[in-house]
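Just the one chain here, the form predicted alone, laid out as structure tokens.
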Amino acid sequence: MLTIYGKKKEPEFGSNSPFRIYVDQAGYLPDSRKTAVIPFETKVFAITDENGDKHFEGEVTHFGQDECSGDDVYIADFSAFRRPGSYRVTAEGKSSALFRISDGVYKELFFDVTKAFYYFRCGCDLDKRFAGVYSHPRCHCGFAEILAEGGEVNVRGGWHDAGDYGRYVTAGACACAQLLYSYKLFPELFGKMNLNIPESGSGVPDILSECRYELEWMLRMQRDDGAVYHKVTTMNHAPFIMPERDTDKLYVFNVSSSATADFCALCALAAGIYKDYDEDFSKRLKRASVRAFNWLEEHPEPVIFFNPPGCNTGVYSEEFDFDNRYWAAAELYSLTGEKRYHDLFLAIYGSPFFEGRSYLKTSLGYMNIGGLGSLAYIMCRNEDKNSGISRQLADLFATEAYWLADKYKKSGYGAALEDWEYYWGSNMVLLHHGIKFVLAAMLTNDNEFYTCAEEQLHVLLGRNPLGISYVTGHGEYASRCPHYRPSAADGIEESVPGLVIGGPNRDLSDSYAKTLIPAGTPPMRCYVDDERCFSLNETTIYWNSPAVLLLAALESRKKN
């Protein structure tokens, strides 16, 4: 065994799972489609309980060769078996991990992926009452020097972005917006959700209190003229130490138009939501959003961010900002109904920029975020909204969902991903596809899309060729060694639960991954549970946020 940053593990390539039949290790809802993948030849399978007693038997279907894994797979479909309990799938003397069939099968998972944002908090104590064994003192509380401009600014707060301790506006805006849309689409789920955070019991839904912690930091990142600084970090990533021990000098880096536009959009979205809970805060958000928009009008050309010499922290640079401005205009129009915002939205919607790039109108990630602008416009209730454009946007989501469904059906494991999509953060792509299925289901009333969405979750949680659950703390064989500094440095064997792992990456974008994974390995197998492999095993706030949104959709459908 090798000790890596205080934890013991075997950094071998491939699946170290003791199981050779692959299931969703969280489990299945009783009325959902339930399948296991068997990567060896067999004719029959059985469902057995923890005592080995058989409860169901069926014949497998030979799917054939799965391109992205290289496996010849057989499908065990036990959808007809609905009895609540804990089970394994068995065949030819081999077994799956334990899983449950239950109406509450996603409850703990949903809680943990949402609570994870509390553990990402920067600038405050994580108290034992709320963090348990993962408590630690406050961090990064000093003022930050404004690089190139001089002076200092208080930018305390917000969420650490990922496995590092940087805080980035575009990434944070994406994550926070996906949480706010989770609430906006499914408010009934979050009204009673107690996350056990310091603000619990305040009368404000806990998810909104958590988002406010990020929003207060973002407001500090806005310059007096309305522009927004791109990020606050040290000059170099910290070693694997606890956040309170990262005491290097903090810097606030140059403004960018993508950060300003994303900030503008997020504040407008948030202003409409928080109006029901704190009118003064809502007004602050609206004023900040309008100031950012005014700056964008005065600077119509992209202001692109680049790291200065000597800095190796995250760049999050974008070569164009039209999708960011599209989102900003949509959210401000949705909030205010004002013509100036509507005019800009319509102009960008019909601009040559989107010709050949229609995918940007449904994209949900920080790099391409136009899908949130489309969603804002579809949900907008202003009387002068162009209903024809709203229908066109709904059709775009539906068209993409049908295309993704074809990809899902061609995968032996049910992943709606092609081989090229297994890049850094492939699990985020998987989750985004799940969300697009949900949106298509809501926009078309085609409930089959909900099945497609749930299938993507099954892949994330263990029904994959390595038989691993890519959410920490969830599954009999789950990722345990994320590239996440507190997890590596806290001396605790088990990681914070509920962290979504980046997942397989065919590009092998870091040197450790290249030493552990042979060239030519099928993309779904390009993963090792090793803290050093940041391009495989990192965590980020914008990988957790789509998991919250997808799980909220599935939980809401179950309740309704």
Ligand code: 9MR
The other form holds:
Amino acid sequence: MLTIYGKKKEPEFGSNSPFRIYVDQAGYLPDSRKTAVIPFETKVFAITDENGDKHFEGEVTHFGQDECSGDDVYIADFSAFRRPGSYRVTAEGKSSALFRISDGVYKELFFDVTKAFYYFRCGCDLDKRFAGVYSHPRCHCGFAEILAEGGEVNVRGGWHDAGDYGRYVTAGACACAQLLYSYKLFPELFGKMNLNIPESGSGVPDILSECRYELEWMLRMQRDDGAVYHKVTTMNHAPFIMPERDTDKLYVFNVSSSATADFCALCALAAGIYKDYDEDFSKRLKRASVRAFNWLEEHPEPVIFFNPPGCNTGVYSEEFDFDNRYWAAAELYSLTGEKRYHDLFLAIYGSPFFEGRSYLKTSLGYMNIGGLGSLAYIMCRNEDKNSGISRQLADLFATEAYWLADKYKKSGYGAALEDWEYYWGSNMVLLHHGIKFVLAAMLTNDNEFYTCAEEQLHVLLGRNPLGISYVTGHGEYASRCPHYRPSAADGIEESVPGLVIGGPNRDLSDSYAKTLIPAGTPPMRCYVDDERCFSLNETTIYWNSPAVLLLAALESRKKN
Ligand code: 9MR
Ligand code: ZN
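Same protein, different condition: the form predicted alone was shown, now please give the form predicted in complex with this ligand.
Below: every chain and molecule of the assembly, starting with the one above.
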């Protein structure tokens, strides 16, 4: 049994971890590279089991100064030690958290980060059979007032975005698409996955049933003319109450071209996937996607979203939308093979917007989502192989991965991030880099990239300067006070497991973070496990979705 440290408590800056040696607290696959980071001087280290018996000894190497933490670090490499079991790394009388070496280290984690989407569901009862102690009655079922045009609309369903109860189209499309790509890339793995959700056993893979819950909501967010509303939220964020108690009036806010394009892309992607399971649903998705595309064609200039005065819920504003349109064109082309979509894709592909910003063709977040367009094109069966664009895009992903691998080697903790990348949601950046390593491995057949990908996961799960695992419920010393309203309001000590935490943010973008963390703190240390710190400790669907994709890649590889 693991002892869980750090009950809900008065937060302190710095590491509250009782451990001084930092490992991936979920563990390591037997044949993988395995290292612990030791931020104090030592020559040797040992691997001991729970009884303190020694199984392995080795010499550390002195890495030196790690830039993003300010630590002088030593690396304990125990890759040669492969015996399955539960262990700690020890040195100079100090120890790491308990971790496992096993083929199954990612199994429970993979399940939990995927199941997390069920807990984010809005508009339905979370039944005890599926939600256990986290069950609660339905929420946000009332009609929403349409702010611009007046009238009311039923936009029930979908996932709550994050620690707040808003539902935002661009964020949701990003998360849902990453789950759908997880399925598209690794269908066999998900075919076997039982998430214990109401739809389990229906013959449709559970991951697709979960995504359909979001898609059915999103289809309701489309206006009659094909445009898509940017978000549905209350006027202001609710206090820390359960979602069913958040009964403030709901509003559907203005349409935006980024929401319409993301919706267009997602529906086209989904139409291709659900065709095998439900032809009518697939047709509905395709029709909705084409209607969105028509609207985009009639509105070539960005229609940008801003919050109206008096509203403090999320904005997810984007100053340009060509990456969103690029993704939409790629998915519709992939679905239909029609020239109309290909032409737009080619036009944006070669447009000056992308000049000097080729990273936009590989980035995977809601803000810059072109990477999903590139992925769609690379995987597209209709692609005109003579154009060579697929190859160029694959090269872009590979080139970026080589560059990321260099960054990974320069980090004492093995994170492929530079100091400026520790902004709001830096753990998402870490996971996106992990995914890029996986894509590069698949595109180049260079297996070293899988090692780089796993190494990013190790940072997320505790091999970092605070020694904390940034996934709730995973690790002896993990984040336990997420800025996630149900977790603060449900009276249950442990948060829903498998929530990926935003993580270190050097910009300290909320007032509590500023009071708790001294200015000038090294980026990787800018984190406190405090539920008030929404810019450090929140959870979101699009921070969980890249974890699903990364873990799916690693899990499916293991089975081969
Ligand atoms: O994840 C978003 C982050 O990239 C932005 O910097 C930040 C400020 O605009 O907003 C974050 O998104 C939040 C959203 O606006 C509302 N729901 C919670 C999201 C995570 O904190
Ligand atoms: Zn709700």
